[in-house]
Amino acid sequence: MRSPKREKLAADMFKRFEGNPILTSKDWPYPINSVFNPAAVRIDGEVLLLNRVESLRGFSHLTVARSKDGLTNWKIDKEPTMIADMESKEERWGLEDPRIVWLEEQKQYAITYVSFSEGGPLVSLAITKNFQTFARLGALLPPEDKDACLFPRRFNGRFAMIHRPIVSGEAHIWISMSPDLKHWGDHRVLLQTRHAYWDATRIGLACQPIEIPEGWLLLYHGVRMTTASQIYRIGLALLDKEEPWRVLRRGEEWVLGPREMYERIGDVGDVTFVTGGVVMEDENQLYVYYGAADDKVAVAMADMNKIREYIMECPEYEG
């Protein structure tokens, strides 16, 4: 149902940083093709981005960049931070598209990422305390699967993970549960694609779930096929705080989509692919970090009060 108020909130929500793009291949301390799709976390008074970096061979690895304000003066690790184990069938063709959460119970950061295995892309998990050394816990679910992230805490004693398997050719968002981060079950569809909408072709998680008073804010990407290409945009949904497998609301509009030239022209045109989000509490702003046209990193900001106002104006979810 059309709502002019909701449409205005959606259209005005995110403001792009005037200094975009914030990271490109020209900034890198070693030769690369492109940098995009970063995970994001605030740590030790800095914003840390764990970026997907594509080498000149076409394989991806992960490299850290840090900034005091999350916008400028990025300090980039001089060598790749996390590289694929080339002897592993799980990681044979690289590491892609990480997401980060702080696991309070374990006092460690959990990084879910895509391992490009011999059998296709699959979801893997690594744990770290310092983003210098990493304990790989291996693949969580079989291929083909992408766009995964854990929730930062348990629900009724179980961990929850959002992910995007391809099942019978369909690309919906799923949620699964685990008692130990190793054995996963209770798989169920969380959100589905919508025929004729901007998210008609496939959908997947954007950044990590963000807890707000109303529940868990879910940013997700949606893809629509056109006669010329595919367009990647970002939308919002709201999950129940204690039962995150229950969707409470879902926006009908996209809130961030390709508009600027750096989002329209690149290795893959017409892409805004959010993979990291940081709530800057002193500003009450959400900074979202995204791959722009699959070859550079950009950031956009939104007031948290406007985000909450928008999501509560969205229709209640009917499945």
Contents of the next structure:
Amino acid sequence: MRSPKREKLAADMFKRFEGNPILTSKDWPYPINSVFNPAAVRIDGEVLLLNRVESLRGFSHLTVARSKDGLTNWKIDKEPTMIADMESKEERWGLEDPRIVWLEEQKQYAITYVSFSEGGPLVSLAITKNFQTFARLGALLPPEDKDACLFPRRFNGRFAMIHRPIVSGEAHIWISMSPDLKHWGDHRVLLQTRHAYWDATRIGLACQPIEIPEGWLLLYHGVRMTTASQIYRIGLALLDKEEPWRVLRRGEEWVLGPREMYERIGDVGDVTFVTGGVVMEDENQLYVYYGAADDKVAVAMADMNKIREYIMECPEYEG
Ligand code: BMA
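And the form predicted in complex with beta-D-mannopyranose (BMA), for comparison with the form predicted on its own?
After this comes the whole thing, all chains and molecules, with the earlier chain placed first.
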């Protein structure tokens, strides 16, 4: 249902950094085609982006870039940070679209990423302490699956993971549970595409879930197919804090979508694809890092209080 107050909150929520795009292929220390869809985490007073980088062969790997303010003066690893394991059939065609969370129990960062196997894309897990060496825990579920992230802690003794399998051509967001990060079950549909809306064709998780006093803030991408293209935009939902398989609210509006030239034109036009989020506590701002048109990285910021005000204005979720 239409709400002018909510529409204004949605439209004014994210401000793009005027120095966008913040990373492009021209910044890279070695020849590449493109850089996009980065995971983000705040570590040692810096923002670390684990970027998806597409080589001139057309396959992706992951490379770290660090910045003190999360906006400028990025220091990029001189060589690829994490490349596909050529011995593994699961990683045959490269590594894509990572998300990062800090696992308190393991005292390690968990990276869920898409590994492109001969049988299609699947979700794999790696853990690291330092973003230099990575322990691979392998593929978690069979293809076709993408857009996955763990939660930072257990719920009733089990880990939870959001992901996006394609089942009979339908692309909804699912949540699954595991006692040990390896064996996954209790698969449930979390959020579905919405007929005729901006998120009618496909949806998938955007960045890692963000804990707020009201629950878990879920940023997700929604796709609408048009006669000309597919438009990738970002919307919000709220999950229960202790039972994250329960959706409490879902926004009707998108809050970020292609508008600037760097988002409209690129390898794949009309794409804003958020994969990283960092809460800058000193400023009370959420910085979201996103792939713009599948060939560069951009950042937009939103006030946490405005996000919370918006999500509590959204209708309660009826499933
Ligand atoms: C999705 C993913 C993303 C990509 C997006 C837009 O299916 O493959 O990596 O950014 O499409 O092309």
